[in-house]
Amino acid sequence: MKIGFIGLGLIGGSIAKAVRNKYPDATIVAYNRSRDPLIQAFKDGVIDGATFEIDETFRDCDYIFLCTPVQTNISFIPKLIPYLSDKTVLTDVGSTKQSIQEAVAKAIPGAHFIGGHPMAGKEKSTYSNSSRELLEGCYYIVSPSKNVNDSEIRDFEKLIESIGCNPVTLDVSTHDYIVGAISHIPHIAAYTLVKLVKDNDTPEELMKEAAAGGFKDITRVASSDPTMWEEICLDNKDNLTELLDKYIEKLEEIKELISKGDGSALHKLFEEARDYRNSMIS
């Protein structure tokens, strides 16, 4: 088996780490923009050969994953046409489908072309930050294209499977609903958070100062990559405009309760989000 990935940060290190350990005999190689992650995944062992270019070595990949930003995954599209053959299946980790499933289909109608997200991650996005246990236990939502039959897609669940995900097919719309309410605005949530405080600080920057466990968990994923979550927010905007406008209601809501002083009204809220909550899978 023959795997390719374009871009080596936490996710595809992640997911590097977990092939290499499961398929120990399995070829991969990497391309990656900057040169300390190639050097290091070849000394872990992880990797058998880097490029700083598209090219030959890409050739002949079982799977090739794409885990770099969105926009940045579908300019490669293009750039990958002359290497990909009859068995290769090209597949992503972004945070949104529904852009480079479309991208993929006007360059390359006949592509085999998986869409994925692993459900997984750290504020911080760097190969140093990546492991093969960040991947075990997670949701690794799939997003087939028409190109690919079931084969394909049993295959590659197979390989998901193996390194400690559990798949679960999505379609591109529904996915990308769904993560613009769990993960989208949860990160949105936690900048705008961070930057209320920023901006309301005492001179002496007291709140900074002050800033304890529970305002420090909250807001522990606006130290995520700036750019990263500036093209999730563009490509998913009319989700997440649909979902903030119905967070700001919320906020509302409680603001008017907090303001009539409605105590029974605010904990009824309070408990109902609580159970809500201690219901979900820890």
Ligand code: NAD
Second form
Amino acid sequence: MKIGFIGLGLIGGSIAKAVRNKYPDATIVAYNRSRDPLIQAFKDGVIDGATFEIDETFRDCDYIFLCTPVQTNISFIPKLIPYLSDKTVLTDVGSTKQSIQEAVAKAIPGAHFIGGHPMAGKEKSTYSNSSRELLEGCYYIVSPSKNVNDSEIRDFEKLIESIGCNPVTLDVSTHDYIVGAISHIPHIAAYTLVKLVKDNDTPEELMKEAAAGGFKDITRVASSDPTMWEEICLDNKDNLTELLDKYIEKLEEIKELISKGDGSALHKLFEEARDYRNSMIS
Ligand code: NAD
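Same protein, different state: after the form predicted on its own, show the form predicted together with ligand NAD.
Below, the chain from earlier opens the complete complex, with every other chain and molecule after it.
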């Protein structure tokens, strides 16, 4: 088995490490724009070949994983065309699924493309924070394009199952709507909460000083990579503007209840939210 990675950061590095652990004899090659992750991955025994350009290194792969920010992944598609063979399944790990599926269909009409999104990660980027355990036990969304047959889908699912992930099939538009609500809006909420504190702190920065567990828990993801989140927000624009309108409505509603002093309505809202949150698998 030969597997190529475009981008050896947190997610690309974690998948490569997990694949290396499970398949010691696999050939793993990687492109990265900076040198250090490639050198480290060689030292770790994770990769067998490395390149700073999309070239022959990627010829005849069984799988190529696109693991850069979502719009950057799309920019690599045309460059890969010369190196894809009939057996190559092209896949990605991006946090949005519709735009890449459309871009692949347009650039390479016959491409064997399976969109993917491991529903795990963390706010610390780069290969140095990757680990073979990062994705263990996570749901891995699989969005196959119409050019892949059942056995290619099954083989891909077996590969990600073998590294400890649980594949779940979703169409691209359902995926982008769902993750808009459970991942992208929470990131926006975290970024804006941090900005609220930054822009309204006392001259002595007492808010920053006093911020404790609750604030730090809820805003942890605001430490994520800004380029990654810029690309995700622009890529999922329609879902995010619709969901943001609904979220702003909720904030307006709560503001109204507080200003009216309507304790019982506030209590009911908090109770309903608490019960629903408690019903989620922890
Ligand atoms: P990362 O920053 O750790 O790695 C990104 C990689 O992309 C690096 O190798 C970097 O060199 C490369 N890259 C960035 N911009 C580039 C450019 N303009 N040209 C060439 N290479 C470039 O990020 P990550 O967390 O591994 O995220 C990678 C993908 O995984 C993203 O599409 C993201 O949406 C998705 N994802 C992230 C998480 C998470 O929690 N971080 C979870 C699931 C999916």
